[in-house]
Structures are given as C-alpha cells and as structure tokens.
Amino acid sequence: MAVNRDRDALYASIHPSERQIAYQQTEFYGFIHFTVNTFTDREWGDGTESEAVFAPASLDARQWARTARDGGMKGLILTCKHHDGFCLWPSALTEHSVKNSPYKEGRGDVVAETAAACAEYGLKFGVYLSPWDRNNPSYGTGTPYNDYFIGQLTELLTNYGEVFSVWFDGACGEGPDGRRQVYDWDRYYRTVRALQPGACICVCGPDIRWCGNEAGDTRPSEWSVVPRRLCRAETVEAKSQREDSAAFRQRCITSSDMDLGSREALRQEDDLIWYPAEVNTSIRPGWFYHAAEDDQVKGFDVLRRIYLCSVGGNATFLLNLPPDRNGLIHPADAASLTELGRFVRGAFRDNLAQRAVFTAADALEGFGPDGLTQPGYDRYFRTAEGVYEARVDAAWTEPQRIRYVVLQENIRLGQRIERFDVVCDDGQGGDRLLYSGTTVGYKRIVELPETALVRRLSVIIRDARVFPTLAFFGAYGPYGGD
C-alpha cells in the first residue's frame, strides 16, 4: 500500500490526555475480585445470596497492597460490586452489603480499608462497579435504575479519596420478568469526570480500552490511535460477556482482530481517539478464588512473558489477585507476583546507555539524543519536518552485555514509529541485526534472543508517520537465568 503522508499527519495529530499519559505510566497493577462469590466457590453470583456468607475471618487489605507492592504493582483496582449486586461498602442505597454481613459485625468497609492501604504502600487505587446489579429490583426500569447506580458511583467517588481507575464492563443480563436495561453511559461517564477528573474510565469507557480477551494474549502492534467507533463496542449488549466461561476467559486474540490501527486498518477511518490497551488476566483461571485452583496458579515465566509483551508491547497490564474466604491473598499466588517483582526491579534498575556516549546524525537542532536516559518528556529526541527515518547510536569504551533494550517515544506528540532494528557493531565497522520491531508507543520492551556483548548499539527508525521522537533510551544487561 503507497504511503499518504496527509493520512499519516492526520493519525499523529491524535495526542493522549494527561489521565491517559498517567495510567499508562501505571504499566503494572491489580485487579482484586472478593465477594460473596468468595464464599460460595461461584464466578457470577445470582444476586440471592445471603449477606450472612460474607464472613471473612482474617481480612487484611493491607496484606493486598503489600503483596502488590513487593510484585512491582502501582496500583489495586477492588471489585466493589460485582454482578451479584453485594457491595464492600455499607451503602445507603440497598440492604445487600457489608453492612449486614458478620464481618465486623456490620461495621466493616472493605472499600475504604482497601484504599486506606493503597495510600500506606504508595499504590493509587482505582474502584470496579458492575453495571449489572442481580439484586436490585429496580434492574431493567430505565432512568430508576440508572438513578441508582449513579447515585452508588457517587458514594464510591466521593468517600474515599483520589480514584485513578473507574473499571467498568459491559455485562448485561435480564432483571426481573426478563426485562432488560439500557445503561446510561454518557451519564456513568459525566458523573465520573466531575466527581474524579483525573480517573480513567477504562474498558466500558472512553480512555483505556479492552485488549480483546482474559488469557493475557498481546498483539505484536499495538496502536493507541484506532477508530472512536470501538469505545462503544464493549458497552453493546449483543458484544457484551453473558455467562460465566472458562472458555471466554481463556479466549486468545485472533487474526480477524489482530489489526486495529495500521495504515491499512484506518485507511477509511477518519473518526480517530487516543485508546490505549489494557491487558487484563487472572493469576488463576477464575476471577474469584475456588480452593480447587490452588495449584493452577500462574508461574513466574508466564508472568514475566505476560508483563513484558503488555507493559513492553505499548499497553498496560492488570492482574487479578482473588483473595481467599479468609480474606488474604494465598501464598501461591503471592510467591509468584512476587518474584515477578524481583524480575521487574532487577531487570531493569541499571541502564547501561546511562555510561554510553549518544551520537545522531538525523537530530533537529536542539532535540538530540543527550536526554534519553533519564525518563519523561521534557527532552527528546527528533528529527526535523518530512525526515521519516532516524538512527541513534549509544557506544561503550568497554563491551557491555545486552538483553533487553527499552524505548519509549514522546506520545504527547502522539504515536509515530512504524517500524524499526536494534542493531549493534559487527565487530568490523558495520552493523550486525540483533531485533526487527514495528510500534513503540509508551513503551517497547525489546528481549533480545540472546545476551549480546557490544561496544555500540544503535536503534535505527526505518519509518514513521511524521518526524519519529524518542524519549528514553535503556539498555540493560541480563537478570538471573537469561
């Protein structure tokens, strides 16, 4: 397909949000799903249960936070109501809650314990509510319903402090004598920006969207820039999760939604957002934790595989830590986040390129490479107007040992980079290719298949949309087994 740089110019003038930008450097956080399902081994509640199985003997939220803080996580996202319609926080809007549960004789607030221990362990803390209310009789009546559900999302918007995620999805089943409800969206997402501005309306919502499926299942390009027409296609019923299923939830990215922000994909396109991924999964198969599990927790490998194509592929990842009817994260689950931790701070705490010398020829005056080792976007790299191709070059007075190199490009000036190499000295003036890439985005994680030892290592911009940025630039040597 012939370039047509008016299209090009036209895709990278679509810039993320400040809120964006911030939940993007988030990268990494958690999901925890704890409710009455906890209790009855179930993944979707039927609104019935009694308030009574809600009784949690040892519940310690700040063993969550602690546990996702020693895993690298920056934040937990707590599921405060789910389908069942059973809320962690004593509202004033319904009986089926907390309030009336055993757990601290009706006085306890799961919400504002869980966010009391974000704040302690320096996570943001970020509120799912279903949609979907099982209980709620008023489920399926139009404006009544939706008067109720706006008036819980303001109770959780307004009682316990920052909110950096507002995590809707899109399940949609039928209320009483089968009637259905039609969600007020636009109303859930006006309430959200003025009650918390700086929360992200993520999956359901018009600023991080879904990657596509619940196995951790990454793209090999991952755009931010896609057509505005797939913020609302989660929200339609006929596309939204309907049952409980182990296949669903293991349902991998396929060919027919591979592409959603090349050229090719946007060539008739002209309606275009910022919608950055989010991969989301669970350490287990379900979402809720079942004893049965217990040894089908995802080991490190995956982890690390899962962390690197998502946080390093130009999305986000959230994982879900379900805590035990107990009220504490099992110590299967905890073991694996948190040598997943280990990795993440180990990997990448020294960045060799910050003891290279940067060269590049391609620089506009005044934005060269000196800045790429230190991160944000106050200097970076560019080249000047209707230049597409660029090469940066970090050399060593000594051989440096290499196995992952990490780029990040300037999005506040939007998404450009369509395809680029890491290539390093041959040994006789020339280059030796070491990785072949296409989007960077926020961040591009680059694993090198095999340590390499090089004295110059040079990131070449084969193509771009307009003029190519680069914000950081970071080498880093191998970490345990590599």
Given for the second form:
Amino acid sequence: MAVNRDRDALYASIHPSERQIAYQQTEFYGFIHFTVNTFTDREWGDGTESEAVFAPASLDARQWARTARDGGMKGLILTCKHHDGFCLWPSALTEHSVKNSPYKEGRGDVVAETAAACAEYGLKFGVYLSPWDRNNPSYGTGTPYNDYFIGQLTELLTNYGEVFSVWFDGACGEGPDGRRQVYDWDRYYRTVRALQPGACICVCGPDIRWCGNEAGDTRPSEWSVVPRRLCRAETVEAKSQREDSAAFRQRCITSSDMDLGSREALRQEDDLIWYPAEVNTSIRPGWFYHAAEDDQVKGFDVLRRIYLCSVGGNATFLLNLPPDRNGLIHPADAASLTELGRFVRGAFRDNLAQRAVFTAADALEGFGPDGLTQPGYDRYFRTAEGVYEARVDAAWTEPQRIRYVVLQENIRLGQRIERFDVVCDDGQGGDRLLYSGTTVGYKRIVELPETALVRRLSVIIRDARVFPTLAFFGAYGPYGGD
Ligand code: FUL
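Same protein, different state: after the form predicted alone, show the form predicted together with beta-L-fucopyranose.
What follows is the whole complex; the chain from before opens it.
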C-alpha cells in the first residue's frame, strides 16, 4: 500500500491525555473479584443472594496489597459491586451490602479497607462498578436507576481518596425478556470527571480500551490510535457479553479484531482517538474464587509471557487475583505472582545500556540519544521533520550478554514507529539481525530468541508515520533460567 503522508500525519497528531499517560505508566496492576459469588461458588450472582452469605472469616486487604506489591503490581481495582448488586461498602442507597452481612457484624467496609491497604503499600486504587445490577428494583426503569448508579458512583469517588481507574463492565445477561436499562453513559462520565479528574474511565468509557478477550491474548501490533467508535463498542448492548461461560473466558482475539490501528485499518476513518489497550485476565479460569480451580492457577511461565506481550506490547496488564472464602489470596496464586514479581524486578534491574556509548547519525540537534537510558519524556531522541528512518547505536568496550531490549517512544508526541529492527555487530563490521518488530508505543519489550553476546547493539527504525522519537532504550542480560 502506498504511504499517504497526510494520513500518517493525521494519525500521529492524536496524543494521550495526562491521565492516560499516568495509566499506561501504571503498567501492571491487579483486579480483586470478591462478592457473594465467592461464597455461593458462582461467576454471575442473580441478585437474590442473602447478605448473610457474605462472611469472610479472616479478610485481610493488607495481604492482597502486599501480595500485589510483591508481584510487581502498581495498583488494585476492586469489584465494589458486581452484577449481583451486592455492595462491598455500606452504601446509604441500598440495604444489599456489607452493612447487613455477618462481616464485622455489619460494620465492615471492604472498599475502605482496600483503599487504605493500597495507600499503605504504595499502590494506586481503582473501582469496578457494574452497571448491570440484578438486585436493585430500579434497574430497568430508566432515570431512577441512573440516579441510583450516580449516587453509588458519588459515594465511591468521594469517600475513598484518589482513584486511578473507574472500570465499567459492559456485560449484561438480561436476555430479550429481561429488564432493559438505558444507561446514561455521558452522565456517568461527567460525574467521574468532576469527582476524580485524574481517573481513567475504562472499557465502557473513553480512556482505556478492553483488549477484546479475557484469555490474556495480545496483538503483535498494538496501536493506541484507533477509530473513536471503538470507545462505544462495549457500551452497545448488542455487542455486550450476554452470558458467562468458560468458552467466553478462554476465547482469543478474533482475526477481525486483530488489526485496529494500522494504516490499512485507519484508511477510511477520520474520527480517531487515543485509546490504549488493557489486557485483563484472571490468574484462574474463573473471575471469582472456586476451590475446584485450586490446581488450575496460571503458572509463572504463562504470567511471564502475558506480561512481556502486554506491558511489553503497548498495553497495560490487569491480572485478577480472587480472594477465597476466608478473604485471602490463595497461596498458589500468591506463589505464581511472587515469582513474576521477582522476574519483573530482577530482569530489568541493570540496564547495560547505561554503560554504553550512544551514537545516532540522524538525530536532530538537541535531540540526540544521550538521555535514552533515563526514563521519562523530558529528553528524547528524534530525527528532523520529514525523516522517517533512524538508527541508534549503543557500543560497549567489552562484549555484553543481551537477552531483553526495551524501547519506548515519547508518546506525548503520539505513536509513530511502524517498523524497526534490532541488530548487533556481526564481528565483521556489518549487522546481524536479531529481531524485527512493528509497533513500539508506550513500551516494547523484545525478548531475543537466545542470549546474544554483543559489543554493539543497534535499533534501526525502518518506517514511521512522522519523524520518529525514542524516549528510552534498555538492554538487559539473561535472567534466572534464561
Ligand atoms: C466480565 C464480567 O462478566 C466478569 O464477571 C468479570 O467481571 C470480567 C472482568 O468482566 O464482563
């Protein structure tokens, strides 16, 4: 396909908001699915559950936060209300909540406990509030339910400190004969903006895009600029998830959804937004804890692969850790996650590029490669206007063992890189190709097929939509069993 530079300039002119940048920098964070379902052994409660079933014996939100922090996560999002309508906080607007449960004899507030634990362990805190509510009698009556939902949102966004994510789920299993509620999305969004201007509205919202599956599947080329209509996709009833099933949870990205933002995909789209992807999956087959799944916890290798492909594939990674009936994250889940945390901290600790000498022939004056090992967007590499290719070389005096290469664009200026190669010195002054990739965006983690021993490592940007930028270059050795 011939490149249309005017179209490319349009795509690259779409930039993220500050709240979206902060969200992308959160990178890896946890989901806590916990409600009456934990005690009834279900995935979707029907709203008729008695508050009396909610009786965690030794709930400890600090254990959740500690496990998340040790696992390398930077935040937690709690299901404050799932589809069953049961509220984990003592909402003044319904009797269907912890206040009528045996938990702490009705004086508990799981939202407050989780928010406090997050603050203690340096994690961001987010709220999941299901629009579909199978308990509240006003559901399906229009404005009265929207008022109820706004009231709940207001409680959550005023009483529990700063919130980084407001997660609206599109699922609705009412079916054709069920109650039909027309959600007032714009009013919901205005409320979030007014009460928590720094929070991203996710999935059924304009800030963060659902990656399109729950299995942890990722796109090899993930673009953050996509057609605006996608931010309405999950809010449209016909497209929403209508029933819970293991098959739905295991389904991968369909081929028709694989390419959302390439030049070809955007060719006839004029209304575009910055809408980065979030990969959400559970550490277990279900979103809620089921003792029968204790032997089906995703192992370190699976988590590691999803981490590298999501955080390292221009998406964020939201991993669910469902507490058990005691109110604790099960040891098997904690063990897998802790191993991942060790990997994330260990593998990317020592950036060998900090000891390299950088050169780049195509740098625009004042935007050379010297700041590339410092995170952040204040200093970055770029070429001159109209130059779509670039080469950055990092050279060492002694050969280095390299297994991972990390690249970041300065996404403040949009997503630009279309194609790049990683090459090393072939020993005769030429280049040996180690890896060919497409998108970079917020972050690309390249895992080389095997550890390379190199004196020089180069990134060659082969094509970009407008002049390319690089904000970070990391080179790391093998880790553990690599
Ligand atoms: C889905 C829900 O139906 C699941 O129960 C879970 O909350 C998942 C994150 O989103 O749409």
